[in-house]
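What follows is one chain in structure tokens, specifically the form predicted alone.
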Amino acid sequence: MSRVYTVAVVGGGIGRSHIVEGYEPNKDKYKVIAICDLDPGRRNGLADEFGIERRIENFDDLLKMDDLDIIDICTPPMVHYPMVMAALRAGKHVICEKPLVGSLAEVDEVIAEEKKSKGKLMPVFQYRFGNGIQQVKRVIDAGLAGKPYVGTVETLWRRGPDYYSVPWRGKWKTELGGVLMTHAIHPHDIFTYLMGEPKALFGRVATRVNTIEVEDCISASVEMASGALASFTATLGSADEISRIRLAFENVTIESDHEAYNPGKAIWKILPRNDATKAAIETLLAGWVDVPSRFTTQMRLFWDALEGLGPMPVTSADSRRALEIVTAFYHSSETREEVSFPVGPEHPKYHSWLPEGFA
């Protein structure tokens, strides 16, 4: 009989979806035994939903738990640092939302800290799962695709006065940034995942839609380290919701399905230059077994982790990635610089990206 994991679940605004798609479909891998939050309302609401006995106000007392095997991290950003840190020392396993934590300098205290720590920390990009991502990844690291030429990654997303008027949202300091940290890090991190290595990128933000502290619109041209070149652009004062990634390689062209939220879900278009490589393809997809998309696949391969059978799906140094792109966008941006990586202590942004007067 399989080992059942016992979760405790912080936060239960997006922590409700980690309940529905994440354990709920892997019931046979995790039991949720606690709901911290500190609204009491939403706090019993979910416990009650879900059957869950342990209804937990103070996130320290999960720390003592010594039947609790995994803390699973909700909460707005500007508090994931001091969390992670804590569940991490305390020999907890951790899953953390995006963004990981508040800067490089934060990120590298972390990777050093889960390196001495009896827990695995897994960072959330639920969108690189699913049946279309996961088709290109496989034909990519066949090396079907041959050389990557080009790729667009386009965040064209709509919020407005509603959703900034949660306190926390919007500001520099609780959200630790705008459209690029909180929207774009997912499609930018498929791309990542998908192209390789960032070698240097000139970005600017810009506040164009809300009126708000963080940026709403972005755009930047990226060099990756293959050689390839990028564009990534994001608003959030689009008509309609889409995420769009398109890469052009040597052998095939590539085109995400546009659905704004679960891009990974549906079969991506994947056009091959001839019919030798479209046989290829064809031959190497054969048989092809189903990817649950978002949490549900991210869970369940987390669980294969801990147990030896696989590697971790998504790691910290994948989350410094995401980040130094976010260093990278911010500095780029306020001082009309290229920035080069990888981005290190040495960077004046290392520590905060954050404008003067915010960090």
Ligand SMILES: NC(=O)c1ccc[n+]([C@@H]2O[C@H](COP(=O)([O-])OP(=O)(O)OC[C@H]3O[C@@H](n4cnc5c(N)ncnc54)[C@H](O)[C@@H]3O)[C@@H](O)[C@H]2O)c1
Second form
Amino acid sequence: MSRVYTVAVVGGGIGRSHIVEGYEPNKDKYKVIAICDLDPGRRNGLADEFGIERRIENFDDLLKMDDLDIIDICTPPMVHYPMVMAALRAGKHVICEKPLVGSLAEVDEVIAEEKKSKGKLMPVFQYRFGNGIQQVKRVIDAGLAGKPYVGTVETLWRRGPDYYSVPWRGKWKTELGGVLMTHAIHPHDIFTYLMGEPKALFGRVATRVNTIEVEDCISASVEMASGALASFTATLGSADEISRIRLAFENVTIESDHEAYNPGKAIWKILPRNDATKAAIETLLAGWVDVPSRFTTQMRLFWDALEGLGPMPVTSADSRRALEIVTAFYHSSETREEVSFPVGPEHPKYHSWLPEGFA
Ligand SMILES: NC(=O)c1ccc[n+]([C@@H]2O[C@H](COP(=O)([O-])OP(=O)(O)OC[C@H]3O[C@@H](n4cnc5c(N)ncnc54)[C@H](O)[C@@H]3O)[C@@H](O)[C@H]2O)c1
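Mind giving me the form predicted in complex with the named molecule, seeing as the form predicted alone was just shown?
The next block holds the full complex; its first chain is the one shown before.
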């Protein structure tokens, strides 16, 4: 019998998807024993729906539960930092939704706290998991794609007044950013997961779709450490919603599936330049074992990592890279200057990427 870790889900919005896609299909590995939400409707609704014993209003009560292994933080962005720090200090394992925290300074504090804690931390980037993206990852990691030339990342989604009627959304102090920080963070993470570290970025952000404080259109020109060049585009005003990643390598051209909220699931186009590459890819992918998409696999791999059976599927360093891109983007857009990576403590936006007056 494998070990079953006990879980508290904090925040019943996307937290419900963590239960449905992450914990229910992995019932031999996890048991959700508590649901914590300030909203009694959400709290009781989820507890009733999934037969969860403990209905908790106050987050701090979770820290005192000796039989609780994992705190899964699915609250709005502005409360991630204090919750992650408190949970690590209490020695709990932590899962946290994106954005992990609200600045590079905070992410560096979290990384330092994680080193001291007996708990392990896994940020959420569930778009990395599914057959399409994992096959491509295998091809690139095996060296079959060859030298990366260029890539494009398009996050063309749609959000309107209904979405922004939730009070924390659309505001710098609570959402901490717009399409760049909240939405395109997933496709940008997919891109760096496959293509490596960025070296420099020139970005622009604009608010053109909704009446909100934060941006809802972005575009950037990116140079990667490999020398490859990339362009990132995102909007929340697209009539037709897609996520699309297209990568041109020496030996292959790769294109993601376009399913906006699960681009990693369906098989991606891998177009080989010649028959030898085609044959090598077929051999590599022969006997492919199904990789369920999104939270199902991310939570399963987290269990493996806790049991010492594999690496952490998403790390705080991955979150740091994602938040470096966010920081660089906002700074570049404000100053009209290119930003070089890594972005460290000397950078003017290290302590906050929020515009002046909101920080
Ligand atoms: N990975 C993804 O694809 C994905 C998708 C949606 C949202 N998110 C992220 O998940 C987080 C939550 O987003 P959402 O859309 O679910 O928001 P939401 O507003 O629908 O749900 C958040 C819930 O947290 C509760 N809450 C707020 N403060 C709390 C506190 N101090 N203690 C306990 N409960 C508290 C609220 O009552 C609410 O029910 C955000 O960081 C968002 O960016 C990620």
